[in-house]
Structures are given as C-alpha cells and as structure tokens.
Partner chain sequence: MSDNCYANELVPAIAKVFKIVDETPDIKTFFVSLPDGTKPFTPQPGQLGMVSLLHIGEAMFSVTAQGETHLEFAIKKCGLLTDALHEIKPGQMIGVRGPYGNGFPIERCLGKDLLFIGGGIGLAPVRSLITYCLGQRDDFGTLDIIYGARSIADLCFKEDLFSNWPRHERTKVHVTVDQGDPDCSCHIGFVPAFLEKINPDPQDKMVILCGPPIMIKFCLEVLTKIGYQDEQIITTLEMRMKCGIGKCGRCNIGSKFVCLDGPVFSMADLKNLPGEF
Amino acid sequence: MHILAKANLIEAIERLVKEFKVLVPMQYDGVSRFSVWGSHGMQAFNASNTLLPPKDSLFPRTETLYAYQVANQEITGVTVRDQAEHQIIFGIRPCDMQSIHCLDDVFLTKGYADSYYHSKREKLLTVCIGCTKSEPTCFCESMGINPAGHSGADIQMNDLGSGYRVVAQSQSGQEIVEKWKDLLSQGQEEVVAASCTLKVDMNGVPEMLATLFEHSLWQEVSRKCIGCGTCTYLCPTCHCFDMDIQNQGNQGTRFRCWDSCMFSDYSRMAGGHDPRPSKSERLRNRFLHKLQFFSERYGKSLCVGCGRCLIKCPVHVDITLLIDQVRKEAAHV
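Taking just this one chain, and keeping to the form predicted alone, what is its structure?
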C-alpha cells in the first residue's frame, strides 16, 4: 500500500502544478469551492465537501462557444473558442465523482458528443479522497455510492490520519503516482470510511414515480417552493443551459450559461406557449428527471446524495422526504 504523508501533500501538489491546472477544495469569503491551487482562500481538504460542486471545470457557468465578425450584415469570420487545458481536480469526493459520470452520459453518449465538454473531459484527471465523516444531509449510500471511494477516479486516496493511502486506478493515475515515488512510503494501515446517517429506500422508486405523474403530491410539495433555482445551481449534476449572443460593433460572441428548469421562463417557447406553466409542474419535472427519467435513459440516478440542496434550500424542500412520500403514496395507487 502506497502512503503519502500529510507533511508531503503540498509538495505532491506542487509537482502537479508544473504540468496541470490543479483545482483543490478552498474556503474563501464564507464559500467553499474548488479553486486553482495558490489562489486566495484556505485549503479545505478536511471539509466533508465543498458547497459549490466542481462541475464548472467541465461545464462552465458561462462559456463562449465562438466569436464572429460582421461586415455589411454578413458574417465574415468565425473563431471557435475551444481551448481546453489540462486540469486535475484534487480532493473530489465520491458523490461528485459520480456526478461527473452522470455528466459524461449527458454530454458524450447517445450518438452525440458535445465537443466543448469532450475536450475538457479528455484533459481532466481526478484525485478522489474518500470520506471519513458524513454530514447529517449526506445520503450518497442510498444512491448506490460508496463514501470510501469511486472506481472512476484516476487516483483514489483515503485519509489514514497522518497520511493518505494512494491507489492508482488508471494509466494516467499511475503516471501521477510515479511523480510522487520518492514521497511515498509503504504500509498496511486500515481505511476507515464514513457511513451516512441519512438513509432513503430507492428500491423501485423510478417505477413508483411513473404511476404518480398526475398525483396531488406535486401540489403539496411545491406549495412552499419559491422557484429560486438554488437547488439547481448547487446541484453537481444539473446541466440545463441557455444560449445567447452578445454583439459589440462589428463583432460578437455566442455563449451558453447555466439555466434552471425551476425558472418560469425556462420552458417557454418562442410563440409564448409554456408546457410547464405552473410551479408544481416545474418541480415535478425536476424530481422526475433526478429520480425517474435519467434512470430510465442511462441506468443510474441523477441524484448523487450530496445533500447540497438540503443544506441551502431556503424553504427546506427535501428530496429525501419526497422519496419517502412517493413510497407511501404509491402503495395506495
């Protein structure tokens, strides 16, 4: 077993910075997120997770797709903005690692690959650190995720107290471990993983939801929702976006930016028709996408049990309570 002493952690990361843009969990101005190594803030490797997910490293909040020039009302040149850089997300937790696999399904499968996402994903390495503690809002185990680690990471690390167990899980991960060769020792220490205290029973839930599309529970659950979209912007798997253009003189850009299915104008069509005009319909769509539709299409839940929406929803709309309610209502259908 390879062990990286915590005293050598900074040196290990500094070696990666020479070749990669390294993102690490940081606390800055009261908000935790993945930031570039060396930026302002305090390292937060001991935190259970960041408030903001790392998905913007692959799917930025705002992303310029291409620039163009206009002359005599005609486009004279187009420049595609697709310059991905080599990145490492260092310290990603298992739930967020699973979220990247969900985004891979969305942007890279079913016959179409989003070139902007694809170029970033090809140049991304992930170093996952297993959880040794869980928050009261964590329920990743119920969503089929192991808090101790994720097999999809290039390197899996586990906190042993004075150091980290280090396991390469891909060829790229092995190349990184080779760079740390003189920093690693050998040992046989036991890995202690967290266990979630919050649990839900997901068995059969997608099938149950299919019978409850017109049920009154959606009006009940949505009554206190204020449609702020906080849940979607903090969610590591939400991927709704809008596209727009910005013109300045004889040049302009087309860009995409995060959007939210919880906003009243998200699904409104050009002619003015909105297939989801009410708050209850929008909330229903969000939860069905997380728990039923994605499972039917890709064979996995779009909720990874990270608990961010439970922490920050201003009116305490709780997806775990909804799952419990679905089981209760489906029993009477």
Given for the second form:
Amino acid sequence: MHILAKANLIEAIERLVKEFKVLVPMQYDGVSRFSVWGSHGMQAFNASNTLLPPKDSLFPRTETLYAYQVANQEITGVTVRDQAEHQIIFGIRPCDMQSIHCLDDVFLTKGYADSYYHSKREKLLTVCIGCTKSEPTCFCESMGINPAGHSGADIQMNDLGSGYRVVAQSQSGQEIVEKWKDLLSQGQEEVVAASCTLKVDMNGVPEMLATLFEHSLWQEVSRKCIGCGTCTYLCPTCHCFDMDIQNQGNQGTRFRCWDSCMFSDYSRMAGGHDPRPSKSERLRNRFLHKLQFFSERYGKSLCVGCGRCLIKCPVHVDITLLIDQVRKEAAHV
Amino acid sequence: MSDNCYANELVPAIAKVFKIVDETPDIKTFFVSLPDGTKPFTPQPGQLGMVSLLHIGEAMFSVTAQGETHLEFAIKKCGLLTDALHEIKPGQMIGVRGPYGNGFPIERCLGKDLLFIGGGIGLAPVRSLITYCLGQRDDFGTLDIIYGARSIADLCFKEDLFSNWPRHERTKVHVTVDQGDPDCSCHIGFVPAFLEKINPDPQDKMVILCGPPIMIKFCLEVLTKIGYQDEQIITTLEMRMKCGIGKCGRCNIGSKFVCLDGPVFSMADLKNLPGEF
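Okay, that one was the form predicted alone. Can I see the form predicted in complex with its partner chain too?
Zooming out: every chain and molecule, the one shown earlier first.
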C-alpha cells in the first residue's frame, strides 16, 4: 500500500496548488474550518472535524446568481454569474463526505440539477482522512458511517502515526496519486479507526417518527429553543436557502444565501399565513427533515452524526437525546 | 417555448406585460409574452410560474390562462411584490420562469362530471382547468362551477362567469357572494352553505376545490356529508417558495415539496401528509 510520510504532506499539497484551490482544515481565532492552503491560521489535520462544515465550497453562504440592469420599464441586461474553480477539500472527514452525498441528492436529482451547485461539484475533488479519535459528540457510526473512511472520496487517507496510507478511489484520485509518486513509499500497516463513544439506535426511527407527529414531545423539546439557527448554519447537510436582491441604483444582483427553517419568517407567506407558525412546528420540521422526511425522499438520513449541533446549541437541544426520547415515546404509542 | 430563453433554472426569461385587466379592487390579470411575441412556456392546467420584478422580488403564481402567444397571471395585491405589480403599466418588462409543479390530473377527470369550487382568488388556478375542459368539451361530462367572493365587486373573471362559461353546453355556473344587496342577481351566502344547498350528486364526479383555507375546511365537511370520497376531491395548495425546483426547502409538507410534487394534491394524498399547509 502507498504511504505518504507526514514529512511529505506539505510537499504533496504544494504540488496541487497550481491546478487546484486546495482547502485544508485550519484553526484561526478559535474557529476551525476549511480554508485555502496558505491562508492565515494553524493547520488542523490532526484535529477531528472542523467546527464549520465544508459545505460552503459547494454551496456558498452567499452566492450571486445573476446581475441585472433596470431602467424605467425596461430590463436592459441580465448576466448570469456562475463561476466554478477546481477545488480540493483535503482532509474532509467521513461524516462530512457523507454530507456531500446528501447535498448531491438535493441539488442534482429529482428532475432538476442546480447548475450553480453542479458546476462546482464537477470540479471538486475530495481527500478524506479517516478518524483515529472520536470526540464525545461524534456519533457517525450510529448513522451508518464508517469513521475509517468513505468510499465516495476521490482519495482515502488514514493516519498511521508517522504517515498516511493513501488509496485512490476514483480516476481523478488516481491522477493525483500519480503526482505524488516519488513522495510515496510502500508498506503494510494496520489502519486504526476511531470508534464513537456516543451511540444512538436509529433502527426504525423514521417509522417511529411518522407516528409521533402530533406528540407533545415537540412542545417540550422546543420550549428551550431560542430559534437562533446555529444548528442549521453549522449542520453540514442543511441546504435551505433564501433568494433575495441587492439594488444599487439602476442595477442589482440576485443572490442566494443560507437560510434557516428555525427562523420565524422562513415559511410565512404574503398575507401572513404560516404553516409552521411557532417554534415547536419549526423544530419538529427540522428534526423530521433530518430523520424521517429525507430518508423517505432520498433513502438516506440527513443527519450524519457530526455532532456540531450538540457542541454549539446554546440551550443544549441534543438530537441524540431526541432520538432516545422518540424511541421511548414510540414504545408507548 | 424556446428552451433557451433561460440561462439556467433560477434565471428568469425577460418578458413583457402587454395588457393588464382589473378584475376586482385588489386583483389584476397580467398578460405576458416574450419580447419576440412568443409564449414564455406552455404550462399544463394547474402548473405554476415564477414571476418577478427584478429589482423588487420574485414569487410563484398559478398560470390562470394561456393563449397561443401569451400567459395570464391573476394576482391579488397582498405583499411586497404584488403591491409593486399592481402599480405597473402595460409595457413593463418582468421576469418569468417555469412551468413548475404537477398540474391537475386531467387523465383522472376524463369522462367524469366535474365540480369546480372556488373562493376569491382561488378561482385563478381552477380557471386554467375549466378553460381546458371547455376546449375539449366532449372529453368531460357536466361541468358545475361554484364560485364565491366577498362581494359582487370582488368576483374575478366576471366575463367568464356570467357570459363565456354558461354559454357552453352541459355547463352551469353558480355564483354566491358573502354580502350583497338583496336585489343583486347573485346568491348571497358563504360557499360551503351554497354547496350544501346545491347538493351535487357525487356519482362519477371529481371535485376541484381551491380557495381560502377556512373555505376549504368547511367545503370538505359538506362534501363528506354529501358522500364524496377523498379520492374524488382535488385541491391546489400555495406555499412560500424561493427556487421552485425543490432545493430551497421551505415549501415542504412532510417529504413532499409543493413546487415539485404539488401544487395539486388529492384529499387522499393530503391525509397521508402532515397537516402543515
């Protein structure tokens, strides 16, 4: 098997920067995220997953869709902005790799491919690093994800201590590995993968949730929710967006930006009607989307067990405790 | 439609509003063509179109009618974009993209008697199917149209209601208003009570129902009482939408998206979904 010595990691990445925008896990000002190689901060290859998910490389926080010029009754020009560059997410963890598969389902299937997402996705390469340690908030294994790696990545790497095992899993991955030929050595070493200490039992949960739509647990859980939307912004799979405009004189741009189903005006219609008028309906919709609706629609969970919402929810709404509670309540229905 | 009038699914085609009809004090119908005089797209009855004033906003509307070269949107003034739309004059360029959604299940209506029930602006989507059925008159049984609005002035599409539609064979239009001069030619009363009074026979019939939520709720009670099954009742929903292509998230009812899987649902479909609409 190919082994990339850790001493060669920087050189391996440097060989990619000419062709790709290389995003690596970086820690800066207390926040870890995927940043462009060479930007300010500390590399965080050894940490577990980043606080901010890598979804913005495919689905930016704000993204201009098109620009327009308007004069009196006329529209004098509409210019589409859709630029994608070749990117590599280097060091993505298996949970986040799975989240990209979820986003692919949303943005690329069911009759419409979102061209802004599609153009970026086509030019994206992923280098997944398997996890050797799990955080107390990690529960990817319970969501059917293997902490050792993800078959959807172009290259799978595993930390062996002094180096990384390197396995190309796609044609594009193979091409990258070719570039590293002289940096790689051969060897046989056992891959050690993390095991999550936090566990939930997802077996039958979507079906259980279908029986608990009107249950009082949603009122209970939502009582402490402050509707801040942190869970949705940190979630690697949350994909809801708003579309709005910015005008400057006669011209303007239409953009989309991350939105949150936890916000009160998210589904409120002109005229005031809102199908989800209070926190309990909104929180219920979010959890059901993660655990029931998405699996009904796309056949997979929309929660990847990354644990970010557990870490950062200011009032400790905990999806793992909710799943436990769902099991308990479903037994009583 | 020329497929290339869009750069991509989220970018509208630029079209011209060439005629505006005042239907009621707060509803106008906008006639829209592309600048070259062609139709932006050809929707099925009940499908949707996204309409925008580029510098104001964008929202989803049902396409109420279409001709060879144009689309018609009947739009009620009730928010940021619709307030602005009500201020525009013929000649205004707007954005339009579509068609979206499933449309009415015409194959399920073929050969059946049809009962259309509309309230207020709820007649706008239903009208696209009524017009279709009148154009293919032999494919359908009797057509009964029950329509109500707050007052005589609030009745939409008066020419259709009182002149065009009743002229067709086996077609009856029943109009009611919530309030009115006792001497007025219309029935006075709410739609559900009017429906109960007309008491249409459920045999071999499909019902197409659209209106304010409260009207739908009470009409459903009446229809059930008369003996209609959930499979016979079809409605069309509205929800806040941004993308129209099932990505932006907000128009979900359970695992369905109104923009893709709707807006048309049967009552049987809706009973299997959470009641969040």
